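Let's start with one chain on its own, the form predicted on its own, as C-alpha cells.
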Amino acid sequence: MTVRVRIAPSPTGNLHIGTARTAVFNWLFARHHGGKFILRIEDTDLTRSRPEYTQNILDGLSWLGLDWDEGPIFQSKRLELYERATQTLLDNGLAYLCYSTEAELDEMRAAQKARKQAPRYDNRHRNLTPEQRAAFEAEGRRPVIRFKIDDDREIVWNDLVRGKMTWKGSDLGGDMVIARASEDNAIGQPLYNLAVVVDDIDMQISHVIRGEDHIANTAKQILLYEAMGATVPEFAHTPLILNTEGRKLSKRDGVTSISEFQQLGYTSEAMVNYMTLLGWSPPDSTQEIFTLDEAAKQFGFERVNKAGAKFDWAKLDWLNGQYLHAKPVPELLEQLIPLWQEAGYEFDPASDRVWLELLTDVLRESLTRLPDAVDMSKMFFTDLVDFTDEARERIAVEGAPAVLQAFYDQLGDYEQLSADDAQQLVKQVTKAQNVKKGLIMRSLRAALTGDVNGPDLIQSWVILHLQGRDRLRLQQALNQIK
C-alpha cells in the first residue's frame, strides 16, 4: 500500500502551531514510508475564509520545510463532487431533508437540558412523507441534509496512537447535518464531515493523522466512509499541545501562529525540531537536535504519546540558540541584515561585508533569538557610545586615563588591526604603563563599548578598527575623563 497522508487547514486564520505540528507528523510519516504528503485547503466556509490566511498557511509550511507532493487542493473548487456524494446518500435512503427551525431546535435542547440529558437531535424529520415536506416548503422553510446514524451501532477502529477505540452511535448526537440547502432547496454548502470524507476517498488517503480533538468526528466519518462503500483509512490521533496550566494552547496564551514565532526570531530548523518533540520521542531519548530528514528515518506512532504535550518556552529558546550558534556566518548574516536595517542602523551590506561577518561571528554564540542581535550590536553602528555609570567609573580609575591615551597614540600607526595585533598591543601598553592586564582590559572595554560587559573584547576591537571607530571611542572616553 502506498502511504498517502494530508494536512487540511482551514484559511480562517493564520497557520496555528497545533496545525503545523500535525503537518510535521504527517510529513514525517509520509517520508518515512516513501509516501505522499498532500496539502488540501478546506475553504468551504466562504464567509470566514480569507486569501491572506491561505497565503499565510502556504508561507508557513514552506518556511518550515514541509514540502508537499500534491496540492494545494481547494475544497471550494470541488463543490460538485460533494453535491454528487450527498445526492447519492439521499437516493440510497441514507440521508434526508430536515426542516427543523432554529427555534424548534432551541426548544428541543432546552427540554433536554431540563431533563439533564445530553443535547442531541431527536431525528424528528427522518421519515417525513412527501406531503409533510411539501407543507414545510410551502411555509418557506429551508432544509438541511442529515445523515442517518443508527443509535445501536458500535463504531470500532484501531488507533495508531491510542489503540482500540469504541464509540456508540447513540453518543454522536443524533442524525448529523452534512450539507445545507441553497435558496432553491437544492443541495448547497457541504459541511466538514461530509467534505472531509469525500476528499479523503477521492485522494485515496491511506492514513488520517490529526489531533485528538477530532476523535468524535472520526466515529461519524467512519459511518460515512462505509455508507459510500469506501475503504476506511487508518487513523492516528495525536496529543494536543497544552499551555503551562495543562489546557489546550489557544490565542489567550499569546503567540500561537507560526508567523508570530517567525517574527519573534525563531529559526525554522528550531521550530520543526521542537514541534517534532511535542508528543514524539526518538528511539535515543538523549537525542534532542535533528533535522526533519533525520527524524523521518526514525518516526513511528509507537513513540507518540497519548498524553498532551506541554509547550516549553525555555526548551524552544535553548534549541533555537543551538541552531543559531551552529549556523554558518554568511547565512546568519543574511538573516540579521533585515533586522539591523529595520532598527535604522546605517551600513552598506556589500562594502561593509567584512566587518559585518566579523560582527556576526562575535554575536553568534550569545544569541537565543535573532532579534537579540539588535541591542547587542548597537554600539557597532554608531560613532560614539553612551557610557553606563559603571563604564564612567572604570575609565576614571587611577591609571586608566594614561592607558587609554597610550592606546590612542599607538593606534595611529595601524592601518589594519588583526586580533594578534590587538593582543600584542595590549602586552606593549601593559609593560610600558607598568599596570596589571586586568586594568588594561577593563579600561579598554569601558572606553570602546561604553559598558563593562559585552561580546569578546579583542574581536569587538578589531571590528571597531575596521570601521575607523576605535580611536573615536578612545577620544570620547578621554574627553569624558577631562
Given for the second form:
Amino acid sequence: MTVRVRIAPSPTGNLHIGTARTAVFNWLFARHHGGKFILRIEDTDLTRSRPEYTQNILDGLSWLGLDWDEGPIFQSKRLELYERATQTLLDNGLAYLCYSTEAELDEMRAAQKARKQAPRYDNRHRNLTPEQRAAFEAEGRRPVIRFKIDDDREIVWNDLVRGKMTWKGSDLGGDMVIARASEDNAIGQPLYNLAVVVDDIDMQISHVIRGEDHIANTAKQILLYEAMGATVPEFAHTPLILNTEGRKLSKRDGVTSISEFQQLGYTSEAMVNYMTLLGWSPPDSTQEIFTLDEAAKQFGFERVNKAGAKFDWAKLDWLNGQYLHAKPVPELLEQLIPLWQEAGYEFDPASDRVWLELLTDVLRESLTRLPDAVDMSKMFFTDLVDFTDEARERIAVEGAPAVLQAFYDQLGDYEQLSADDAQQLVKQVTKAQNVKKGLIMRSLRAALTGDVNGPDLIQSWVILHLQGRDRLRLQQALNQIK
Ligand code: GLU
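In place of the form predicted on its own, the structure of the form predicted in complex with glutamic acid is requested.
Let's see the whole complex now, leading with the same chain.
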C-alpha cells in the first residue's frame, strides 16, 4: 500500500503548535514509508477563513522544513465535489432534508436538559412526508441536510495509537448536519465531516493522523466512508499538547502559534525536534537531539504515547541552546544581523564582516534564544560604554588604575592584536605591575566592557581592537577614575 497522509489546517488562525505537531507526525510517517505528504487547506468556513492565515500556515510549515508533496489544495475550490457526494447520499436515502429551526432545536435541547439527557438531535425530520416538506417550504424554511446515524450502530476501529476503539451510534448526537441551508434551494456549504471524508477518499489518503480531539469525528466519518462505499483508512489519534498545569494548551497560555515561537527566537531545528518529542520518543530514549530526517528513519506509532504531552519550556530552551551553540558562524550571523539592525545598532554587514563573525562566535556559546544576542552584544556597537556601578568600583580599586594605564600605553604599539598577543600582554602587565592576574582580568573587563560579566574577555578584546575601540575604552575608564 502506498502511504498517503495529509495535514488539513483550517485557515481561521495562525499555524498552531498542535497543528504543527500533527504535521510533524504526518511528515515523519510519510517519509518513513517513502509515501506522500499532502497539504489541504480547509477553508469552507468562509466567514472565519482568511488568506493571511493561509499564508501564515504555509510559511510556518516551510520554516519548519515540513515540505509537502501535493497541494496546497483548497476545499473552497472543490465545492462541486462535496455537492455531488451529498446529492448521492440524498439519492440513496442515506441523507435527508431537515427543516427544524434554531428555535425548535433550542427548545428540544432545553427539554433534554430538563430530563437530564445529553443534547442530541432527535431525528424528527428523518421521515417527513412530501406534504410536510411542502408545508415547511411554503413557510419559507430552508433545510439543512442531515446524514442518518443509527443509534444501534456500533463503530469499531483499530487506532494505531490507542488500540481498539468502539463507539455507539447513540453517542454521536443524532443525525448529523453535512450541508448548511441555502437560500436558493441548492445544496448549501458542506460541513467539516462531509468535506473531509470526500477529500480523504478523493486524495486516496491511507492514514488519517490527527489530534485526539477528533476521535468522535472519526466515528462519524467511518459511517460516511461506508455510506459512500469507500475503503476506510487507518486512523492514528495523537495525544494533545498540555500546558504546565496539565490542561489542553490554549490561547490563554500565551504563545501557541509557530510564528510567535519564531519571533521569540527559537530556531526551526529546535522547534521540530521539540515537537517530535511531544508525544513520541525514539527507540533509544536517551537520544534527544535529532534532525527530522533522523527521526523519520525511526518513527512509528508504537512509540507514540496515549497520554497528553506536557509542554516544557525549559526543555525547549535547552534544545534551542544546543542548536544555537552548534550552528555554523556564518549561518548564525545571518540570523543575528536583522535582530541587530532592528535594535538600531550601527554596523555594515559587508565591511564589518570580520569582527561580526568573531562576535557571533563569542556569543554563540551563551545563547538560549536568538534575541539574547541583542543585549549581550550591545557594547560592541558603541564607541563608549555606560559603566555599571560594579564596573565603576572595579576600575577604581587599588592597583587597577595603574594596570589600565599600562595597557593603554602598551596597546599603542599594536596595530593588530591576536588572542595570543592579548594573552601575552596580560602576562607582561601582570609581571610588570606585580599584581594578581584576577585583578588584571577584572579591571580590564570592567574598563573594556563597562560590566563585570560578559562573553569571553580575550575574544571580546580582540573584537574591540579590530574595531579600534579598545584604547578608547581604556581612556574612557581612566577618565572616570580621575
Ligand atoms: N481542519 C481540521 C482541523 O484543523 C482537520 C482535522 C483533520 O485532520 O481531519 O482540525
